[in-house]
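In structure tokens, the next block holds one chain alone, the form predicted on its own.
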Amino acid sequence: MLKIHGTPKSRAFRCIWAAEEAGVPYELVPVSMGTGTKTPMHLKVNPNGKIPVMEDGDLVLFESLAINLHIAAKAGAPLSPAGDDMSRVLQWTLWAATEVEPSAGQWAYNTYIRPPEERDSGTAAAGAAGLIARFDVLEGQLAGRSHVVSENFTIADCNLASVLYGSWSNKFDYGGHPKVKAWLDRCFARPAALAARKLRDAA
């Protein structure tokens, strides 16, 4: 069975939300944000003191979207496909890790998660302009199919839509990417993303 280290209210959201579309068995084992990264049992697994971790008998891995291509490959297809689609997969996974991901955290971190007397208008309209910016590039792959890499839901849809889901359910706008807006909606519908959410929303 799979470990996964971490709380539904981290990047672990995302591994969770990967193992219940794989259909993998796991077991979500505890660890907060803060001090419980930096406990000496957490840091023989992660020596980055982050969180997630996955243990997957004597493999273990960190960083969650390369845990996610894991747990995929243990499904197969379609979730995680073979031949060109799969090299699809892996541009889409790290476009999210380099392209969207920073824009995501300017915002975040400037429209709601630190207290309004730390956040920076300016860094935070930043990153809007950086999200809307990669928002025209994947209207742009949503056109003609319902998901990033083929009609299938993939695990590229799982880690970018990952990524995307504090922007989703802060209420970024996403007037000008209609595409954009209704595949996360899709996304964040199917029984796997709300097994993840229920948990994340308990946490």
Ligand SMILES: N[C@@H](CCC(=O)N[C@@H](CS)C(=O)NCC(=O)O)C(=O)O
Given for the second form:
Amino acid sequence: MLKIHGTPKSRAFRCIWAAEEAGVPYELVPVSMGTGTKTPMHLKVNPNGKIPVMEDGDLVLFESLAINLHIAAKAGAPLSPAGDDMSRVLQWTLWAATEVEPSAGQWAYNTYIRPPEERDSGTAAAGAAGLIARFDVLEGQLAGRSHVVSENFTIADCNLASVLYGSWSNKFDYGGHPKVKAWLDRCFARPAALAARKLRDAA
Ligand SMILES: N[C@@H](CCC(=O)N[C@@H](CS)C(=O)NCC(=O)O)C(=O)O
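Show the form predicted together with this ligand, please, the one above being the form predicted on its own.
Starting with the chain above, the whole complex follows.
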């Protein structure tokens, strides 16, 4: 059975959601942030000292969004479409990781993750501005379709929405981007997302 190492409060949440979407049975191997990620046993599966890690038989993967592409591929279409739509999935997944996640992190760490005395309001504002610039792009993309690639929910939606989970659940102002907000609301109301959110809330 597929194993996901991590805790649902971490980026392992993304992979739990993907496994739920794919209908792939999985076992959660508890690894805590902080000390758990630095044990010799964990460093063997991820020398970066981070979670999540996925084991699928002999295959061991780190990087949450790569893990999700693998999990989705097991399910096939529509979660993992073929042809040009797969190229679009890769484009939006890499966009999530390289264009969106750095700004999301700047905003999150400096608004609700770090203790108030360690927050930097300038960095939070820079993160918010970065997010808004990406939401302008996404709002345009969602003008012609209900999901990021097509009318179908694909792993690109799971990957991009899960990078935005922190801003969505911590009341980032999506006022100027109603299509982005409605798409996130739809994504996080899916039964698979609700199952992952339940584990996250309980962790
Ligand atoms: N790019 C990596 C980032 C992984 C990452 O930073 N994970 C955090 C938890 S969400 C972590 O393990 N940090 C080290 C720690 O907390 O000990 C991914 O997407 O998997």
